[in-house]
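Presented below, as structure tokens, is a lone chain in the form predicted on its own.
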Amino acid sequence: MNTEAIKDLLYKMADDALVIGHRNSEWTGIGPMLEEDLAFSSMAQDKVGHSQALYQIIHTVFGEREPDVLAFQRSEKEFKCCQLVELPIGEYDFSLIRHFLFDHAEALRYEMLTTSTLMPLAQLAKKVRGEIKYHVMHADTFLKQLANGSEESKARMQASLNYAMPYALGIFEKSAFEDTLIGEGVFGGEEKLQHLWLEKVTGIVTTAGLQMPQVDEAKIIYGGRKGFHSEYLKSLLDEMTEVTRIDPSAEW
């Protein structure tokens, strides 16, 4: 197998993971209601853990550093993640989109990972698809809720998946192993992956009575998976990686 190519991938799941887990766990404390903030935090906490499985794999398969040293040690170039992970969380409205979005992606990709022939990735996927079922239950109930509720909350859902789409779209970035990754049958592709997403998202919006928007190839966020990242990474790595800038010797 292409050690490189499946990297790439590894280092691209693990990053977004990372990042949106933790600005997830910005709700902690601030949720709109009471189940909400333990729901985000328990989501958090489950992204979080699938960033560290992946890093794991990364250092034990691959020789790569520790999985401490891989999400706390590396500077924002070296992050694979996709720009949409790292917004800020703003209000209720968009972070639930950013949540509806990004974990049906994440539901389908694990899911097309069960089959990899990279063994300890598909047992990984086997594990964690059972868990990010539940984080896409979540996300469908409450966008069909907000979605038919009153006019304010309808519109607000509308603008959120309108700013959110062109970030959304850049999860599907593809790398310069996408060809390897598909013939070694480690992953079957971001094309593949973002014709399912479409296909199953777009049905969620239209029955919740939302207008799916139409994004143009020239206006899709991409980057991030090359080391081109948001204004807001840098200091969102600088407050997550605080302690261990204290004391590297912390563990995870």
Given for the second form:
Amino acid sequence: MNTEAIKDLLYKMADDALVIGHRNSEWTGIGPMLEEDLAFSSMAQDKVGHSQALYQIIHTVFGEREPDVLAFQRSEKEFKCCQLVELPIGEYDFSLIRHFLFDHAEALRYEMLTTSTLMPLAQLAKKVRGEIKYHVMHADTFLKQLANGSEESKARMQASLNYAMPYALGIFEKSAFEDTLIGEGVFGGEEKLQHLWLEKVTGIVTTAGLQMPQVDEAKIIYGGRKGFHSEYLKSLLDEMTEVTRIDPSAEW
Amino acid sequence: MQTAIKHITDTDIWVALESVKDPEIPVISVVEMGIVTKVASGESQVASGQSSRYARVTMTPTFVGCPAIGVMKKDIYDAVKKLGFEEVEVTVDMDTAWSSDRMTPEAKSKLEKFGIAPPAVMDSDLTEEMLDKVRCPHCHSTDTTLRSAFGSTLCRAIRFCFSCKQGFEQFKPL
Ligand SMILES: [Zn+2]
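Having seen the form predicted on its own, could you now give me the structure of the form predicted together with its partner chain?
Whole complex next, starting from this chain.
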């Protein structure tokens, strides 16, 4: 198996989960209502757990450093997350749209990975897809609710969707290893995933009465997978490292 | 002279593990929860004809990010060590994926008595029906609704009962 190709896949998934997990956790205590507070902090805890399990595979299978070192001691350039997950939480409607777009991609990605030839990844995928179903269900419920709320809430959802879409498409930025991963049966590839995702997301968005934004290829925000990030990642990583610096035994 | 020691079997380990409770649901053991997936024990030869007895316990997380895993791992280690093994190893892996279907019927009835609605059987993928018609642990009415899929811990959802007008928690089917 091609080690570099697999590590690249694992890193981008782990980094996505870690960063979105930390962003979601920022809603703790400030959510629009108590139930949403709990939802975002539970989802954050799930995501950070998933990232840790992925770093664990990188550590045990490929002999890289310990999971918490991989999470907190790599530089910004070494991070492979997409820029969508880096963006600040913004208003609630943006966070919700991001959660909707990201989690559908994640649900489908794990679904594809349940048949991966990389056994520990297939095992994790079978486990995680059950957890992510709850995340997706949550996103869908609130998307429908807010899109069918007042004129204002509908307009805000649409605006957030328009803003987030070029970033969301960046989730599927291809790596240099697509053919290798597909060939070795590790992962079905970003192109296939994007296709499945577009179909799924378009259906839900349209049913909710919103417009699916059309994005030119040139406007898609790529770069994250290759270590080029938005201005927001650096400060987020610093904050995360700060917590471990203060208390090296800080629980996840 | 060797001291005669009672032979400790795998059954003894399973029995000892019955005393280790899930910290989030203190009436249910890690065995009833289906968290322990494998138990093995035996003797390994160490220097000069002496032997050392070892026990290995494998466990699987309920939710991958469950913060109680560390506590359970330590409690399992302590309970098995007390049996008199020289060497105890507790491993967490996902070779056997945890599903709420791994909970024993006893665990599910204890859960309900504890005030948490037990998870529906997951013989297929999660469906909306599994989150519908869940029985209220207080009044046993099924006239209840899902308020939020996320509750006080990762494994719980929040529901409301129209019959007794109380909120309650449900263990999520997974
Ligand atoms: Zn009731």
